[in-house]
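Below sits a lone chain in structure tokens, taken as the form predicted alone.
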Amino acid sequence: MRNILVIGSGKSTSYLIKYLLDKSESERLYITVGDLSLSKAKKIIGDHPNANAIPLDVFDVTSRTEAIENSDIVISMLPSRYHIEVAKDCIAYGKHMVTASYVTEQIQSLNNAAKNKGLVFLNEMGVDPGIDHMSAMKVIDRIRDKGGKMILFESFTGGLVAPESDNNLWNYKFTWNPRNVVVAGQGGAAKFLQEGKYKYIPYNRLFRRTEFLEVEGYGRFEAYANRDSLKYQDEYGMKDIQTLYRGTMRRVGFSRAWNIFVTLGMTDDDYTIEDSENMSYRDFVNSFLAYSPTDSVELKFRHALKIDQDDIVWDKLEELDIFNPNKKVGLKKATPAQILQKILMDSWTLEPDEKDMIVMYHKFGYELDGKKYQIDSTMVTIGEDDTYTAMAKTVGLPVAMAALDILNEKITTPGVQIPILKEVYEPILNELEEYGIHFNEKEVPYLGYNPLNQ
């Protein structure tokens, strides 16, 4: 049997573990799932004979190194900042590693060591980053193979609620780490290329600069810019590209309403609120508003943000019950972002039978024989329930498939890398189609960059 160690058994691992267990007999696999919570690890593997659950604290050197040493390949589903401890052990014990996380400077620093030992350290193997890379490079390579020159690339992804479970005014529910949603876009201006010019959007303007997209059968969406659209310019080999933009998709109207929280400072994660534990939701909102001996919190809120009473944004805010004087925050020394997350989780958590949705949209503009062309490519995946979500499917399956392809020596290029090589993306994209994850391409007139963002 070949031993696969999976570290972490969170929400994104349901499909990953199921895929490996389903393949365990035919591929001679034994899966060990390590987690701080042994009960969580046990629950996800059930009573499968080819799996084992162990308690694993990534900061406990003994348990971590023993588990890694006994494996043939390691899948780390931990938060990105913890991968480095696992990666160093993988170097020491000569083990391949797969993650769904962005490559950090710490991980990149292990590139030469991994190459010297012939180890594959494959990162960014989830949905975004992951499937976005693979599906983009498949089309980009095809364009280049026929002599085309890339002049525009835009890529958008959204983790959303499926239409059949879309029952709130925000048209949104949490399908991944809620904290990442609340603090999205912070840490510097969004930067991208537009018609050969560098463009920047500061955080305080991010959610008011949106682009509209139409996905056949699913309606209209909006997208706001990711923090750094330029980081893959060299990785994708697009040194001379004129327009390069990556963004996050939401339903139309979400961003304008979300910008209210940004404007007030409720997404700030840099300081703590005094006596937050005993605050009501109403107290929390009021703490960001000017004092008035006569005006209600609602009136001060509407005046400060210039929101009319019949504005749909006001209905969205009231739907979240943020003005409730009886609901308590209950979090000690909490930041505004942590409190906002708590409030949103009351309304935006998927019910057991509800479904989520992943939407991806690529635009490829290229020049061939003096003419300009454009290909639009879209992918929509719907989840089954709150465990087997579309998010878990599109994150977990590519990770599991990559691990198996590395074991089977289909992926052999050593070093720290992302899935932009044909040996990685071609077999995995083909296999993902068997699981209903496929892209629809269509030729459209070349329009250049969306004028809304000029």
Given for the second form:
2 protein chains.
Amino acid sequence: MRNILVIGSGKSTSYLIKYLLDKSESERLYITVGDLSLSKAKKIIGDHPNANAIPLDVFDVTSRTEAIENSDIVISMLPSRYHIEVAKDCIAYGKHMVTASYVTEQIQSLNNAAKNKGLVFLNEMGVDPGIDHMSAMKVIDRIRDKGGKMILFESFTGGLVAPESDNNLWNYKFTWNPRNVVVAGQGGAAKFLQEGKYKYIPYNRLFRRTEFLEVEGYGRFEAYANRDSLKYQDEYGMKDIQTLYRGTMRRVGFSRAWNIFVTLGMTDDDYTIEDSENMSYRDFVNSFLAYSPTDSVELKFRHALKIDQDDIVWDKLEELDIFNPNKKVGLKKATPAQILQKILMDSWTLEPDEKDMIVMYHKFGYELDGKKYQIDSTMVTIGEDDTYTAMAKTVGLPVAMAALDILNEKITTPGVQIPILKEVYEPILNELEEYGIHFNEKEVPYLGYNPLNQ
Amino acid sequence: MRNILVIGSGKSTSYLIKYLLDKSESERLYITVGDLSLSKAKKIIGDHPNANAIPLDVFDVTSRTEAIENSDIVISMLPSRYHIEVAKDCIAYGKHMVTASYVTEQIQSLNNAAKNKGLVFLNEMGVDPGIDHMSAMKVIDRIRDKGGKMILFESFTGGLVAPESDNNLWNYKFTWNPRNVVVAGQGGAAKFLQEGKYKYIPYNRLFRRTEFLEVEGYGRFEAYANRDSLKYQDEYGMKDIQTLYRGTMRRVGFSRAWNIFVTLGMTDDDYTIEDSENMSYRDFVNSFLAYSPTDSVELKFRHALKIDQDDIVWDKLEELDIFNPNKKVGLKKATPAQILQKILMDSWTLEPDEKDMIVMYHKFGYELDGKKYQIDSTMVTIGEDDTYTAMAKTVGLPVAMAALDILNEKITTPGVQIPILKEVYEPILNELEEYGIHFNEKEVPYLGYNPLNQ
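Could I see the form predicted in complex with a further copy of the same chain next, after the form predicted alone?
Expanding to the full complex; the earlier chain stays at the top.
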């Protein structure tokens, strides 16, 4: 038997562990799931004969090193900042490692050590980052192999609610860490390239400069820019790229309404609100509006944001019950972002029988023999319920497949890396197809960034 | 002779040094001016017999300690972050110290040492902070002395251009560090109290939630909120205050136009613009607008900000020449804020014969014998030219007066402090009157925060 240690048994590990357990007989795998909560780890493996659950505190050196030493490969599904403890042990005991998280400087600094020991440290193996890298590099490599030169790359991902469970005016529910949704876009201007021009969008404009995207069979989406588009120029080796833009997808209309929270300051996470515990939702809203006791909070709100009475954004706000004077915030020393998150979770939490959806959209523009071409590639995955979500599937399956491919020596290139090598993306994308994770490609006329100008 | 060491001979020291030189015979003063630039220090003292200029690098321990040891009192007009080096020496050699800067934690930590040695460390002795503290505490103490209870305190200061030199559409010129003007309001939400309610304004709304103020003889002004209003509750001892608001004054219309720069992201100081050196003013503006080569930068700008053709803000923007394709930025690796500052300095620099203006406006609301009262107090000071500015006068004179009062043992309370003690503000405010710095007080009906509700 080959021993796989999975650290963490949170929301995103349902499919990951199911995949490994399903393969445990044929592939002779023994799965150890370690979590701070032993009961959580036990629950996820059930009574499977090829698995056991252990209590694992990543800061308890003895139990951590023992578990790592006894494994052949380690999958860390902990929050990103904890990976480094695990990674150092993997170097010390000579174990491969897989994560779904962005490569931090700390992890990158282990590159030489991993290479010297012949260890594969494969990161960004989830959906975004993960499947986006693999599906993009597959097309980019194909374009390059036939002599094409990349001139445009745009890539969009959204974690959304499936059409069959889409029953609120925002067309949105939380399918991932709600906190990340509330503070999305903060921390600096978004920066990208459009037809050779660098463009910058500050946070307060981010949700007003969206693009529209049409996905066959699923209708229209919008996307706002991610902060970090330019780093993909190096990562994907696209030196001469003219347009480089990465974004986050929402249903059309989400961003315009979300921008209201941004404008009022309700997404701020840098200070705490006085007496937040005892304030009502209405008090919270009022604290961002001018003092004027003879005017209603509603009128002050409409006036400040210039919202017409018949504007749909108003219905979106009312749906969230933000003007309720009786619902209490109930959070001590909370930031505006924490309070807003609490209010949104009342409305945007997936019910047990509801389904989520992952949508991905890539545009590849290239030049070949003096002509310009474009390929659009889209992927949609729908979840089964609130445990076997599309998010857990698209994050967990590639991680699990990568771990198995490393054990089976299909993936052998050592060092700290992300899934941009053919050795990694080819077998995994093929296997993901078997699980219904499929990209639709089509050739479209090259429109460049601004189709209206062609 | 008593030896006064003045460290720094920048813009704000013209009146300070003139005052001390003028008093040097009658008060037996000898003034030593130390500056990194010996020629600058020499220029400011001229050939006055009771003064000398020395080269002084605050990080050169030998020359710094020697100069401090030879003085009876030290005035530090250095940028705030350098005071601590001087302050430590003042403790070591037993010298009093005066600055015009906010008390930092480092300076505050010397409080006990200063007290133990009987040294006066008087800070925030300029105009704002400085004259605002003194003029406010004078009224607050008077109200308290007759048994009144403070319920409202609003205080506004503006460094502006004098009416006779007010010849641009913004009604504004730089009279102080332009950088501070460009990044004003950044770093966190503004927080204040209105009729017992805490209110918060994020940066992107700060310049849209102004108040109007009328100053007799000078017309209408507007004010946007400062970040730190609440700290004055402790500093001035106003425990039960219901309304507490501090703001920065501009001429009406400035903030609405300024908000355009904020909205587009042009005041951001956290990242650098690609190839900033070679871009034109027009390129700079365009980098914050959508890519659309068939549309003019002007139209994209108007559309993004929803600016009507006949809106005066458009004329304000054109006056700054921001759409000029030929003027180059010429700054390497510059942030948006640095580039904007450069563009503004083309238009907003005070000419040698032009005059600046300091305006201050306090509102004091109080309760006495069950009735509510209000006192409004205003001060306007006009400069003489671009050297003897109102800014230099209102910053420099109180600093100089305080130094002399300490030498003459009129101010004796030891420790790190700001000018809120009667011992400090009474003689200095009286003397400032002689120099034309005068507050007009009037009793007005108590209106509370929102006059329309009365």
